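Single chain ahead, written as C-alpha cells, the form predicted alone.
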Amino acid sequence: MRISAAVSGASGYAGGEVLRLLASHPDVTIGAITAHSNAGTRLGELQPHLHSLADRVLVETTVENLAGHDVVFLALPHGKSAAVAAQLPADTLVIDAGADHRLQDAAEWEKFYGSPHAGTWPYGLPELPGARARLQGAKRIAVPGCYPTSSLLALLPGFSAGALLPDDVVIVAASGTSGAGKAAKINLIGSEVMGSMSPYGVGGGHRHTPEIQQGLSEASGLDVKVSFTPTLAPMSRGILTTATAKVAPGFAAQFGGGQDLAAALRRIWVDSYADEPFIKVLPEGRWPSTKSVQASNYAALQIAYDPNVNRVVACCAIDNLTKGTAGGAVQSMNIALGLAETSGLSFQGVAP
C-alpha cells in the first residue's frame, strides 16, 4: 500500500529536495505540491531538474490542500510551520523541515527566533542515542538544522562515551550558499561569492548554537557549551564541519596518552557508527570532502587526536540539502512508518 505525501514550500531549495527524494521512493505517491507566492506556477518553471513532476501546478499552502495525506512535509520559513501543523489531523505524520519544533527550551527559542515557542517534537536525527525509539510511530517530527546535523554527527560518539569535556567545544563549519535559501540576497549572488569565503553569526549569534548544545547535552548528560562559527563557502551545496573538544582527564588516564589514546578515541567513533547505514568513518589518513557526499544522504567523517592541546578534532562532510534537510526528513519518515530506513535513500554521491 503506497503512502501519499504532500510537500509545502515546494518552490524552495528544501521543498525541491524533498520532492527529488520522494519522486524515486518506492513506497510514496506524491500528492499536493504547495507554495505561497508561487502558487499557480508549473513546478518545472521553478524546479527544472524535477522532470517527472515538471507539469504539476503548485497550489496554495492551505490546510485543505495538505489534509488527507498520510504524510505532510513542511518546508516553510522559520516561524511559519507551527500554525499550519496545528490545524492538521492528529493522525497525519507531519514532518517539519523548519526550526519551529526543534528546541526544548522556550527561552532559547524566543531569544534566537523572536517569537513564541510552538512546542517540541521528536527530533529527526536517527543517529542520536535513543532517537529511533522516539521516532517509531511518531506523528510529529522536527528535522534538525543542517549545521546541527553535521556538528552532532561529528561529536556525538565522544560525548556519548564520556570521553570529552563539555565546556570548551569549538565548531567551525563552511556551508554552500543554498543553506541560506532561495530568496535573492546581494551577498549570495555569484559575483559576491565566487572566490570568496566569509564568516557570519560570529560570537554565539547563530540560531543553530542552542540546537547543537541541546543535542550534545542530551547525548552526554552534561551541560555542553559550544562556540559555533559558520562560514559561507563558494559552492552551491554541502557542509564541511570541523569540531574540536578537549579529552576528559579520566578517559585519557586509562590509556596514558600518545598513540594508545589516539587509537582508543578512534575506536569510539568507528564502533559507534559501525551499523549506521549512512555514516562512514573514513580509513585513517583520508579526510572528508563535500564533493564525496554531494546529493546523497551520507555523512563522511574522520577524527584525529591532537596531543599538543589534548583535543579531539572531528571533521564531518554532508550535503546540507540532503542529509542536512530532506534526506533526514525522509529517513525519519521511513522509521516513523515502519518502512526500511534506507528506502528511497540508497543512491550514491555524484562526481566529478
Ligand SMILES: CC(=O)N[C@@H](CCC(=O)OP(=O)(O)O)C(=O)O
Second form
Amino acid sequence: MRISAAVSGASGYAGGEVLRLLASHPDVTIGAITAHSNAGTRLGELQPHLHSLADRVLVETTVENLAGHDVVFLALPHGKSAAVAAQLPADTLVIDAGADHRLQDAAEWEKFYGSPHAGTWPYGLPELPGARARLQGAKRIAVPGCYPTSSLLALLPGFSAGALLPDDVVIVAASGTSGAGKAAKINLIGSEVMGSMSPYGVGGGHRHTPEIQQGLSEASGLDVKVSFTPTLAPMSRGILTTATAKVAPGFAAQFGGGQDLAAALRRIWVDSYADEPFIKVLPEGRWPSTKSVQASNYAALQIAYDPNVNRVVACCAIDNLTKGTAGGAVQSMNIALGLAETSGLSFQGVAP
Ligand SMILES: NC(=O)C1=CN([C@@H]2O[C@H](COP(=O)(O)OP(=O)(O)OC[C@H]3O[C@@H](n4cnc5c(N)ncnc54)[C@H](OP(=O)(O)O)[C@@H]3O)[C@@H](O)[C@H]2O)C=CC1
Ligand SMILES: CC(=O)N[C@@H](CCC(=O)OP(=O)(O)O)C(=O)O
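Okay, that is the form predicted alone; can I get the form predicted together with the named molecule now?
Once more the chain from above appears, this time first in line as the rest of the complex follows.
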C-alpha cells in the first residue's frame, strides 16, 4: 500500500525539494500541498521545475488540511512548526525541516532562538551513531540544519573514535543562497551576491553552533566546543564545509606522528563510512566540490592531517536542499517506516 504524504511550506525551497523527491518516490503518493501567502496558487507558478505537479493547487497550512495523511512534512519558518505538529495525531509521522525540535537543551534554544523550547524529537541524521535505532518506528523527526549536516558528517568519525580534542574545533562553511529561503532580502539579491563572498553570524552567534556541538558531544561523550563561521557564496545551492580539530595526544602517541598517523586518521573516516549509502570519502588527493553533489543525496568528504599544527582538516560538500534538508528528511522517513533507506533518493548529481 502506498504511503500518503502532505507537504507544508510547499511554495518554499525546502518544501519544493521535498516534493521533487517525493514525486519520484516509488512508495509515496503526494496528498495536500500547503502554503501561507501563496495558498490558492497553482504549484506550477511557484515551482516551475516540478512538472508533474504543476496543476496542483496550494491550500492553507491548517491542521485540517494536513491531517489524514500517513506522513506530514513541515517546511515552515522557525517557530511555526511546533504549534502545527502539536495538533496532528500522535500516530502520524511528522517530519520537521525546521529547527523547532532539534536541540536537547532548552536554555540553548532560548538563547539562540529567543522563544520557549517546544521539546526534542529524534534527530534525522541517520549517520549519527545510534540514530537509526531511534528513527525506526519514530512518529516525530527533527531534520538537522544544513550546516550541522555537513559539519557533523565532516567530523563525526574522528570524534566517535576519540581521535580529536573537544576544545579547539574550527568550522568555516560556505553556503549557496537558497539556504536562506525564498523570501526577498536585500543581502540575497543578485547584485549583492554575485562575484562576492561574505561571512555572517561570526563570533559564535549563529544558531547552528549549539546544534553542531550537540551532535559532536553526543558522538564523543565529551563537551565539544565549536567556533563556527558561515559564509554566503555566489551559488544557488550547495554547502562546502571545512572543519578542523586538533588530534588527541593519546591517539597520536599510538602512531608516532607523520605518515602513520595520517594513514590511521584517514582509515577512521574511510571505515566509519564504508557501509553508508550516501557518504563518499573520496579517493586520496581528490577534494569535494558542491557541484559534484548538486541535487544528489550524497555527502562527499575528504580529510587530511596537517602535521604543522597537529590538526585534522575535513572537507564536506552537500547540497543544502537535498542531503541538507529534503533528502535527509526522506531518508529518515524511509527508516521510520521500514522502507528501503535509499528509496526515492538520487545518487547522481547534475553537471556541468
Ligand atoms: N533552505 C534550506 O537550505 C534549508 C531550510 N531548512 C528549514 O526549512 C524551513 C523552510 O525553509 P525554506 O524553504 O528555505 O524557506 P522559504 O522561505 O523558501 O519557504 C517558507 C515556506 O513557509 C511558508 N510560510 C511563511 N510564513 C509562514 C507562516 N507564518 N505560517 C505558515 N507558513 C509560512 C511559506 O509560504 P508562502 O510562500 O505561501 O508565504 C513557504 O512555503 C525552515 O525552517 C528552514 O530553516 C532546513 C535546512 C535547510
Ligand atoms: C545561507 C543561509 O542563510 N543559511 C541559513 C541556514 C539554513 C538552514 O539549514 O538551516 P535551518 O533549517 O536551521 O534554517 C542560515 O544561516 O540561517
